[in-house]
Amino acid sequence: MIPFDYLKPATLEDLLEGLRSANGEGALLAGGTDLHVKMRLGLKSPRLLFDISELAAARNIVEAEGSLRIGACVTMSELMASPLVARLAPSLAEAARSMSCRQIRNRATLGGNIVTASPAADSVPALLAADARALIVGPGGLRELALAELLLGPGRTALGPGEVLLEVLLPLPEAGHRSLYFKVGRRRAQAISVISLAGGLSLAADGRIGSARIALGAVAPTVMRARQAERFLEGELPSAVNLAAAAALAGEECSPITDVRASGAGRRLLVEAWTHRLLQQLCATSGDDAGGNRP
């Protein structure tokens, strides 16, 4: 491993100035669960390492301005323990619970899980199903971007030079909104997803589906929304025929690869089956229920 300098900026301004001075040779350290591995393997060799794990501007979980605002340096364990997250984004709490083991959850951060840009990132389906937005800070100041637009492909994001993911903003759910998260792996714990999925749904007074969100992980170059299935459901009654048809559309929309965990064809079948289960439970459970891991 190539030697590096370690810095711990006290403020956001110090961090941005440090990144500017590093001239592209710096890296951010929050939980480090991904970065440490890449540095040991020689895949990353930063000249400067900026420890942002205690940066106050990225450590909050608050309800403000019509959003649940979660700092990028909040750990998965902190997401699981937060009453606000449990009440306003239960599927995100369940996604955090599904990640690896307790030791990793104590270190891994929400921001790190996002900007690693893995198609199998545990938290991202729940965030996309909640229409989350990214608050980014950099040399040009603050900007917001839909989370789906931040993720460009495996390991690739829309963050520019010197830019940092600061917060994730989730719109507050409307009354009666229901959300669920499922992770399907080859074992019950410490597994990378074969597929993962999250959904959000609200029912109108006449029993029809008012809004539907379905996000799928590990079945495309990025975590994706099953938008054809969503459009099909909105305004329809949650009948058995409609739910099955939407699940089939979700299976058709994804573009999974074959790897050591599953074949592409197998993943399509899993997407259809688990989306059907997701929709059935969303239409039958109360709004404060959350899904869980499945072998």
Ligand SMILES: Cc1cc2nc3c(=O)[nH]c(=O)nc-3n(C[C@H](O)[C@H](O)[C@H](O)COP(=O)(O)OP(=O)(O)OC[C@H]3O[C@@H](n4cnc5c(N)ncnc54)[C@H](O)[C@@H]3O)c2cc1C
Contents of the next structure:
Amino acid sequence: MIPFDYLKPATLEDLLEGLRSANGEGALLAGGTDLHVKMRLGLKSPRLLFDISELAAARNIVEAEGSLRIGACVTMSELMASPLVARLAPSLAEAARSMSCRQIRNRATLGGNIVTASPAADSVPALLAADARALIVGPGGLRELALAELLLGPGRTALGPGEVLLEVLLPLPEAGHRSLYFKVGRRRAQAISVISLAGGLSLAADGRIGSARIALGAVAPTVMRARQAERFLEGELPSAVNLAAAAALAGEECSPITDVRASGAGRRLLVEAWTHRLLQQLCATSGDDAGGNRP
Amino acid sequence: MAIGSIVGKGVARVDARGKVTGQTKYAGDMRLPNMHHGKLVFSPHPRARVLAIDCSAAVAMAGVKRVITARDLTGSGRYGYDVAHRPVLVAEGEETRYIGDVVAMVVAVSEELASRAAQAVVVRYEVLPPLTSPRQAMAEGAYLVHADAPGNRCCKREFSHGDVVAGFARSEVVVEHTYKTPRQEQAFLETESGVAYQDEAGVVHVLSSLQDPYGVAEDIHLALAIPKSRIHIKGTPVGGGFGGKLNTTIQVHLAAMACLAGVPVMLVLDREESFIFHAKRHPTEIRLKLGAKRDGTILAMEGEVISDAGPYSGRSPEVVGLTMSALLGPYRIANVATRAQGIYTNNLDSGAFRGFGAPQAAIAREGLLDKLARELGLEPLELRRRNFLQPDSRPASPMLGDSPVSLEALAEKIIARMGPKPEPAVGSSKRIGRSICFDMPVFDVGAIPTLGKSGVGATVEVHSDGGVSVYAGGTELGQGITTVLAQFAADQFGLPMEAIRVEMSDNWTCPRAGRTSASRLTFGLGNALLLAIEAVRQTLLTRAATTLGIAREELRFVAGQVQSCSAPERAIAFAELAQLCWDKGDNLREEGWFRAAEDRYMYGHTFMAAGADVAVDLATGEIEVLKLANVLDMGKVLNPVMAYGQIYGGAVQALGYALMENMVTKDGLAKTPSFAEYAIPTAVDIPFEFVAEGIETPYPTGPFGAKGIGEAALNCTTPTLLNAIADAIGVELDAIPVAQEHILAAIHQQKRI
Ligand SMILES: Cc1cc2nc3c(=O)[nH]c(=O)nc-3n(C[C@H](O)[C@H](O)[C@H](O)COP(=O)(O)OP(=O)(O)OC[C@H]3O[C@@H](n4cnc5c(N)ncnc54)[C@H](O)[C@@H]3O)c2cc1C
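Next, report the structure of the form predicted in complex with this ligand; the form predicted on its own has already been given.
Below is the whole assembly, all chains and molecules, this chain first.
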């Protein structure tokens, strides 16, 4: 590991100023649970680390202006403990809970999980299924971007030099909206996702599916939405046949690879099986279980 | 031998306090004056010719003490158990055989500097295509990993009994299948580590985490031409071994660095280095065939094992041999023809791992028994019971033994412990499967056919204050041998546990005790220690008899005294007696030497039964182990807390083997290079109901009737889980690990047929 300097700017202004003068040689350190690993493996060797883990501007969870706004430096443990998140984005709380172990969850931040841009990042399916947006601050001031547009590929984001992810904005769910999150790992804890998925669904008064949102993790270069399955469901009755057909579509539209955790073909089977389970549970009239299921 | 108050009790481990409070010093915690740090330069290519090694940049770095290549070594430069063909360092002009081969070593003032200097060593390679599967390596014209091993055959074992052709001809039902098992990593917490220095008398001292100080001394002698009288190996507390530290690991490298650099050197492998370096459980392909009569009587078995031996021989001949032997299991099979081969490849190395080849065999055998049961329309358990070895029958196996057969008692016990099979909830997509399997894990009792006899020594010394020291050259790997030996001494001398100190794993202070493997220490070392203790007891008794004026036969050791059996008030305190012996010049330090009798048996057997209930969700493939039970015939449970700890631990490793563990290589490279990729079970993967039990059929020659149990629980636990899953989904499974995707694939496959 190459030696580096460490700074902890007190304010957002100090941080932006610091990043400017570092001239691209600085890196943001939030929880460090991804960054340290990469530095140790020699994949990243920043000269200067800016610790943002306690940056006040990125540490809040609030409901404002029709959104649930979550600071990028909020940790997974904090997401799990937040009553606001439990009420407004239960599948995100479940995603946080599914991650790793307590020690990591106490450090790992939402922003770090997003910016790492791993296809297997566990919070991202829950965020994508909620149509989340990213609030970004940088040399050019503030800008807002759909999360789906921030994530470009494995390890690649649309963040420019000196830009910081400040907050994640989740539009408030409509009344009667339900969401769920599932993760399949090789073991019950401390597992990188073989696949993960999140879904949200609202049923119209006539019993038909109003909107359906399905996001799939670890089966494409970025976390993806299963658009074909979603379109298929919208306006349809949540019949057994329809749910099965939509699940099959999700299995077809993803593009998983084979790695040490699973085969590509196996991942497709898992996507179909778990999308089916997800839709069944979202449509179930009784047993209002918003909590996910941890395989 | 009367059993006193301590043997059989779950007394606390003698090393518990130090480990729990963090006071125990592992090799990596040691600090010596002027201690330097070593770093190994590994070959990045599984097979490549080393063209040139340029150390100049590394040597020029301030703080670098020495950079070492093969050229600097004296002696053969080669080591290895079985065949000493592993180069300490691959020389210029030679070929590497796997990515754990070392081409250079660096000694520097700090760990960080050693690391940077290692990166500055420039090696030019001619990269060559590696052999990455036994099939490829066996093919006509394949290049030879070792020039003297035609067909890349590392070893071959064959066994035949009766007339297998006639056996199959008479069979009414024949089943055959091929099973595949992956490479399993020991996943010990403490990586290979140690410190070494050479003293002014030329003695090389190596303090290191290991399983066999005597084997390490042998290797250092072979490779570096250091006289045996000048090699001192001290085993440090081991943070897990499971067979992975049975071969010499880094100790030859350490000794070479210390001698050539002339300073004390510490070497601690990081996790990635550790994973590529040590030998793991052999990946195997096992074709097995069984023939039986309609009533279930098995008439014939034919088996063919092909194991990936990796680049070096090491333990492969023994392990692969045991895979073959263990194919028979605890069943009567009159006609047998089995064969096993270990094949060299450029993959990661294979060697010893708890179970030592037998777990692979159990997967094939118990899997095929279930298939046979289905063909016969018999309950799997009933089929097994009809073929159990009988108390008077000897196994038709190369693993002859003299342990009383207790399979029926184990069957009764496991049935009782499993209870009624649970039912899934109505309307649930879950199905519940059950399996019960059996095995006869072996332990070394001193006379293994391929190894010859192994004598085991132990020393005991009673000090003048009545305290006791035990010197026993086996190694404490966490299995609890230190505590067991202390229990023996405390019991025999009638002393509290605190009075006993046990010194282990040191080729200088302890009599030769051999390797710590094959679940052999409680039996071998325990027996040796009892012999030593008995000799000292006789001296003490003689002195006490004279002093008290009581016949020796009338005396006993109890409660810190030697006292009269009939009149306990007539006694002498143990400490007082020890002082008296000291004053009178009696020898209170004796060595016991235990060897198996010449013409007896070869193995002891720890008969076992395993049972599992597993729920599988047919819709998602989700697997949930509801219950996992292991029952072992331990002969005598010497310390229930530790004994059951061994069973639980072994069962968890078996569960990992069944459900998630696979050390994947591609083109000879590690695809699961760290714990981020290589998954082992965590606490929440432990079965909901987890049972470990023992029955006790005294083993006549075991200390207090005890057997070796360290490895046993791994044996047939994996197939029990596998068969239970297969039972739940109604589809045969023939490869591990089994994950959700495999369940879904198996169900889909079947739908299509
Ligand atoms: C043992 C272990 C287990 C893990 N298990 C899981 C798991 O189960 N699921 C999972 O999804 N992940 C897992 N991870 C990965 C990791 O913990 C998560 O991705 C985590 O959320 C990263 O957050 P962090 O705060 O630690 O990021 P850091 O490591 O601090 O940063 C990661 C990257 O994002 C950049 N960054 C951080 N914050 C910002 C910001 N606000 N704006 C711009 N850039 C930023 C950093 O510069 C860096 O490049 C695991 C990691 C470890 C070590």
